[in-house]
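Just the one chain here, the form predicted alone, laid out as structure tokens.
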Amino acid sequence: MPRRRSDIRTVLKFGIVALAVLAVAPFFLDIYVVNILIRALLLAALALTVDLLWGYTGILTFGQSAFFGIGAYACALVFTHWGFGAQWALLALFLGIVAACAVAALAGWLAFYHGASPLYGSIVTLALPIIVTQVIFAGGRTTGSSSGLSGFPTYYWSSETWFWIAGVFLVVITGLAWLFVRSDMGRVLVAIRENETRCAYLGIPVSRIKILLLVIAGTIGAIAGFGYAAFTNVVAPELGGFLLGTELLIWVALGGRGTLIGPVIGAILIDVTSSYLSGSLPFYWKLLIGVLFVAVIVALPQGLLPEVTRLWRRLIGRRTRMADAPTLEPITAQEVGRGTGQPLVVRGVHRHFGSLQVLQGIDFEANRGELLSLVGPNGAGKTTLIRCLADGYERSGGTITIFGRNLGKWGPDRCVALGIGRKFQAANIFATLSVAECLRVARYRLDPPSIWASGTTLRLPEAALRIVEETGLAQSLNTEARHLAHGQKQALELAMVLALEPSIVLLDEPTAGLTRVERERIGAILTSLTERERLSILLVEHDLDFVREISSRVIVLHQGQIVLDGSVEEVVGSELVRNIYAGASLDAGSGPT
């Protein structure tokens, strides 16, 4: 099993310090500040969930206030209309969590279905607080309508006790979130933020992860809302409204998106400051916060905390410590699974966009240990065919069978499970992740990531490991992918595809922009994959010299149809192919494909 590195000790150290500060803080602060801080601590936990969704996963959400309002009203409704006591408090908390989870799951299902744009997800979450507020208004006397509910029985503990409860809740949630985002699963969240399409083609169930994360964030929000209602003895529609949802985004942006600690500090400082300003400057304090927000976004787009951290390191002369490079470990051939039967059978596949027919009646088969090249003029439909093979939603008609199983209308993540790996035309990687993290994300389906720790060993199949070692990536495992040379980016994506242990590999111009030496190296590796690993490789390539050297079979596409399917010699000597290329010589390796 891969070794794991955990940050539990670090979290415990900072947690103990934070709890110690919380323990003594009420004795040094006046009662007014303590009461303000109780609300601020609960809202900071809510801001932290916004950072998990927006800062780490790229989900711009306006709806976290809705879950806060649901938890608060669950407390108020049960205590007002049913009863008060320990059992009623547990029931109210349970109902608030269940309701928040149900709403989050429904919103996630609507927002993150296959093919939905990020903008659509933001619109759905934008509607959440509006709907919750309208439900409260429509509740009449039951919910208190626009006046809310107050005066219901609650636990009349001292402000210090509530301060400690809110503080411990925030420390625990922050500690767990810190472990989560620094784990292997946390890197998957960043990968989704960076390149959702690439994640889907690595077999990562992006929609399910987003929905689950929204449900967890909804649960935290409901608990925070319950605590707020139990403390204040007052609830109002504004607790679940759009304004609070927007303020949460402002706090996260000001504190530092994608830092966890920044949004927590930002929420506490801004909420406390706003409480003072709303009393002394009742007509201007929101304007001041708005101006501050705009100024920070323009001058410091990453927020305040990253800049403060960078300045601190510069003052003390301390550099960021590089993590130790993970140990590469090969997966033996006996461990790598392969399907049985005919790898790929394509029958009557067509693709149209309205009246435009891009593919028409495509029929062919691919065999084990075969490198099948797809060539043809620009616009022949080569890349469209690759998309149809890797994503069931792309196909307008026809059937594709993978090892005897019909592809159907399956998304890319399910197609990967059948043994399909796709490399894109342009290097499609995760820019802000290191080389090792990119490869570890690619192993998501076969080596499930830990949610509390990060791996110190990177297990790769021999094919992927060979790419990493022969292209120099093994010496750059801690280098962010965006800093790699073009050829290494292409090699990294190919290694990520091979890390899936596919049986069918779809390559769309894998040598685009590479030097001659790099092309020869990739060609040798691809030839080895067909001979040693018995993979079926479908290659779209412009360099016909490269195609002629490594291909065992060539299919020529023209105007969305297969016009020739044969050996390299048959294609090279075909008069039909010469006519298609309008006189371009295949022997000379020229002409568009």
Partner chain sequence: MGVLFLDIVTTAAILFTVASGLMIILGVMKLINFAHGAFLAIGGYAAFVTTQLGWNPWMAIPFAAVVGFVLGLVIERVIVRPLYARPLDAILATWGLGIVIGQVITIVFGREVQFVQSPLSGAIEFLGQSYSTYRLALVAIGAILALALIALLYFTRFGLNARAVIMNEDLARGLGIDSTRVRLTTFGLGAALASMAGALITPLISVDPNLGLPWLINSFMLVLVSGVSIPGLIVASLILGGAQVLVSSYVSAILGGLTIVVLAAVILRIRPQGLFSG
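With the form predicted alone done, generate the form predicted together with the partner chain in the same format.
If you are looking for partners or other molecules, they are not here, because only the chain is given.
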């Protein structure tokens, strides 16, 4: 995939400037400042990992200090107890990284699973440094307990050398991270932050990505910790502690979450300034930081860097330069999961919440090229049925087969791989991503995103492309999704679902809140999808006129059971259906829809 060259050029440009500054800085700074800066640079790399996790991906982590501590102790323990030399240093670094990866993988496995609340992830990251510190305390002479370890042999290079090592490390990490967050994969992280559910239903393995990211962040943390211990010749439990973990959050929040550069500057500035101020004003300094932190979280959640850049732009009168929108490239849909036989067979599916039966004994099948509408009064179980089809965990019992393959107990990302695409009731998109980015995120499974670059072309199946072009989205590819009109948001989500190249499309009230013109346009697209592409579409719809116009078959649900399954004419003419709707209108609004 071709890269957008400007990003790489930006990174090289800034990287070279940063390296040049680093190269000469020690000659202008006194040794005290150099020493302070070495530590600050390493801590800044740690703050950067917090930004990746929290700022970009939305995982509020208190635990990055744990990895820093692990890396630092790996260094200190090996040098103290085993030996010192180049091979020992490499071994220590290797052990630190392995330990950090193992801990990160374990914590990630615990914290990130399908359906986990974001809070739970934070709880696990909160427990992490507490446990690490306790292990260090309990380690007695081996870990030095509260006193830590010091005086172990290390490389007594000059401060300049250490400064260059730490500086180059930070610049390289920041440069790579910069490319990464601006790559297509980086957009996926933001998509996870914005709307994790939508991501899962786009077939993105959210948990695996989060775990991997935590492992990477842990690795960077461990390397930084290793460097810290090797330079300072000291480790202490506080390096892996909860308080350092919260301090990192403060630096990131003040600098500007989700900006990479902000947290790096924040970490360096605050750490260095505290070296000067905490000596003369220990308590007031901490108070000041506390007040600033609260003020920023409440009033400027994006932190100070975006404010500064905005001010700067205003001063020099420059507008934000928009990246070029990618070229759209039509492709022929492969129709994921398509095989021989019936696209969808549902047998004996039921769903209960406690003693409440919401669905029972659901049997039906859907055919190719069929637009199957699910109708029924509120509380009939329509949306629940859609959920059971799109997420293997949802149903309480029964089997669902897609082109002969069992849905089993798999999460939504696997359902997508079987060929199911689901559109939610309310427009479910990624608010701060552009239209093009939303669509590209939807292509995650079929066009795996690059982790270093953003593609210049965006491949879309014809059906999705048609929606993008017909609804005017093609002209707004660079617009952030939250700025779209309501109808366009609905259209965008539908296009995202179709970008999955599904064989079966589940639509939950796709026309809710649309104007008549928009509704007709959607209707035409759906009809053509079934007729031209021969997709199976399952539609939940309240608007019975719309159903009548476009459906090829209708299923009527009532009180969790299928009461009628037949052609449009049969349903329209049914006495039973009329009674159900008449009865339901008396107690409308009861129960989940």
